[in-house]
Each structure stands twice: as C-alpha cells, then as structure tokens.
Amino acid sequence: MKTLLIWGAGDQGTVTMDCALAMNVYSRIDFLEIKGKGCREIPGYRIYQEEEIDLDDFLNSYDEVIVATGDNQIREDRITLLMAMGISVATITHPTAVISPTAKIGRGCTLFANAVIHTNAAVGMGCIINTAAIIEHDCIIEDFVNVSPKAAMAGHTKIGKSTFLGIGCTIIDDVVVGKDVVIGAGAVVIQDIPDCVVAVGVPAKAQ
C-alpha cells in the first residue's frame, strides 16, 4: 500500500481524505496545510505546516500527493509546482464513481461518490468532480475546473479552464462555457457563456 499527502487541511481536505480511505490503497495519509488558508481539526491525522518543512524533501517522502482546495488558482499553482519537482500527483477516485472506459481523466483530479463520467468525456488536470455530478458523453472539462455536487452537463458541452460550476446547476447539450466563469447554484445554462463572468438564473445570464 502507498502513502498519501493531502495538500490542504480544510473542508476539501477532509472530504478528499474520506474518498482516499474508501479506495483502500493507502497505508498512511497525512495533511499539509496551505499557507494562508487555515485548517480544521482532523482527529487522528498529522497536519504539517508549509513554513515549517523543507518542501522538496518532505514532498518526496510520500508516494503520492493530492492538492485539496476548492480554490482553482491555488490548486493550479500547487499542482504545477509538484509536476515541476517530479512529484507523483495522485488522482483520487471514490469506488462508487462511474467512469466510462472511454473517458479520459487528467492527473490530480478528485472524483467523489456517485459522480458519473460518461462515454468519450474528457476531464483535464486538477479538476474536482463532486458528489453525484454528471458529465455526459463527449463533454470536455478543461484543467482546474471545480464541479459542485449534482451539477449536470448534457452531451458535447465544454467547460473552460478554472471555471466553477455551482451546486445543482444544469447545462444543456452543445453549450460552451468559457474560462474563469462562475455558474451560480441551480442555474440552467441554455446558451454559450463568455470568459470571466458570473452567470446565474433560469435561464442563466451573465452579470
């Protein structure tokens, strides 16, 4: 069995831990707090501080590292650093997630319970695919996207880099959502959304 470091000791870190435990492939799991993000109590687990360690030696002491924060930019920065250092970046997949054998999943993703990644879908690097999210056939999710619980994408949709999809939002087929977009909770997206906007409502409109 392998050792895992979860880089991030907040809420995202704890749910990532549960997902990793369900995989039953890690003999030890530790946490590294992201400087400036704070941490929560995680009984029974060791939490290290970034400013108190030699990062190179420390990271290399684990078989795999997963970055666990909902902040897309911080997640990108830490994963980029890990890859530059040659550290093995984990992909954490809950055993109840349903992933088509034709789907492609990038490094550093976390796929939570009951998520569905369907036929020919592609999920980029460092994405969070949350509980019961649905990514239908032929969808493209670019790098460092955060998909909230029960968000649903119909076939052939495309989600740009570093976008956040709010809880329970729905995106119809063939829609393109730009990069650095926030789609609000419960929004229904029926047309393309440009880069760098917040879109809310039914139907969703850029603010």
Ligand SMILES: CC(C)(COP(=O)(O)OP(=O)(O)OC[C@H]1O[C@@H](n2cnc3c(N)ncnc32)[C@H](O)[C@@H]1OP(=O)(O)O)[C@@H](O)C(=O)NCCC(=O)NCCS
Second form
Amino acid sequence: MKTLLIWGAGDQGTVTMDCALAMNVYSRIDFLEIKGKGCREIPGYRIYQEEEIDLDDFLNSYDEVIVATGDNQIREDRITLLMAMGISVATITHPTAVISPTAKIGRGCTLFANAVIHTNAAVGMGCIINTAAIIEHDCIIEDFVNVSPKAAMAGHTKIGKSTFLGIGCTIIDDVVVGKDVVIGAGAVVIQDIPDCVVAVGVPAKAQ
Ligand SMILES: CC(C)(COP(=O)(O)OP(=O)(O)OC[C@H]1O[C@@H](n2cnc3c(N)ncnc32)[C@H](O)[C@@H]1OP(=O)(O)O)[C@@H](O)C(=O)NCCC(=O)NCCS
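Go ahead and give the structure of the form predicted together with the named molecule, now that the form predicted on its own is out.
Let us now look at the entire complex, which starts with that chain.
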C-alpha cells in the first residue's frame, strides 16, 4: 500500500479521493489545498495549506502525488513542478473505467467511473477524463485536457492541449478541436474548431 497526496481540496479533490479509495492501493490519503482555489471540509482527512509547509520536504514524503483541480493551467503548472522535482505523479483510475490494452494514458491523469478509453486512443499528461466519458478508438487527447462527464468523442478525433469539453458534448469522427478551447455543455461538434475559442450549440459554433 502507498501514500497519496491529493494536491487540491475543492470539488475535484473530493471526487479524486473517491476514485483513489476505490483503487484500494493507498494506505493513507492527505490533501494539500491549492491557494485561492477553494477548500472543502473533508471529514476524517488532513488538509494541509501551501503556506504552512516546506514544499520540497512535504511532497517528497508521499509515495505519489495527484494534482486535482479542473483549472487546466494550474494543473499544468503543478504537474510540471512535480516532474521537475522528480516526484512520482500518480495516475488515478477508477476500477470501473474501461481502458483498451492498446490505449496510452499519460502521467497525472484521473479517469473516473465508467470512463471508456478505446482501442489505440492516446490521452496526454494531466488530463481529467470524467464520469462516463467516452474516448473512442484512435482519438488523440493532448496534455491537460479536461473532459466533462458523458462527453463523447467518436473515432479519430483530436483535442488540443488544455481544452475543456463540457458535460454531455458530442464530437463526431475525424474532427480536430484546437488548444485552449471551451466546448459548451451539450454541444455537437461536426467540424474543426480553431484554437482559443468558446464553441456552443448544435451544431457547435464559435461564439
Ligand atoms: C459554454 C460556457 C462555458 C459559457 O459560459 P459563459 O461564458 O458564462 O456564457 P454565458 O452563460 O454568459 O452565455 C453566453 C451565451 O451563450 C449561450 N450558451 C452558454 N452555454 C451554452 C451551451 N452550453 N449551449 C448553448 N448555448 C450556450 C447562452 O445562452 C448565452 O446566449 P445569449 O448571449 O444569446 O444570451 C458554459 O455555458 C458551459 O456550457 N459550461 C460547461 C459546464 C460544464 O460542462 N461543467 C461540467 C463540470 S464537470
């Protein structure tokens, strides 16, 4: 059994905890609050504050660390720091997630209950693949993407770095979504989306 630090003690931190507990591989789980990102009460768990610790010694005292925030930029910054410090970045996978043996998953990802990562799909570093999201065969998801619950990507789609896919959105096959994009809840994406836009609706259009 290993020790786990969840860096982030807000909503994302608590759902990540559930996922980590279901894995049944961690003997102790603690939290480190991300300053300014909100902190929930988590009964029975110790929540440390960033300003009260010596970061280097503290992070090194855990077997693994997972960064748990929906903010893609903060997740990227913290994971980059952990890797530069040589700290073991966890990949948290709920036991009900279905992952093809041919799929590739980067370090620092969290895969929630009933997520599906199908044949030959590639998920980059530090991604969130939320509850019941479907990443079909041959999709490419670049680093630090946040996929909301029940988002569905058809085969051969590509999602650029740090993009957010809203809850229940659908992306048809072969579409390329740029980096730093926000796809709204329930959108249906039927054509390529450029970088750095918000796209909503059916069919999805950049606002
Ligand atoms: C797309 C989104 C980010 C836009 O948020 P926002 O910038 O605050 O936008 P607003 O609420 O001000 O809406 C702006 C306009 O877009 C429309 N709009 C917003 N979201 C929309 C959506 N998902 N589908 C269709 N239209 C949408 C609004 O009706 C509004 O239209 P109007 O100007 O004609 O009145 C947000 O609405 C959304 O869909 N977020 C996804 C949340 C989610 O999936 N959370 C899961 C967490 S796990």
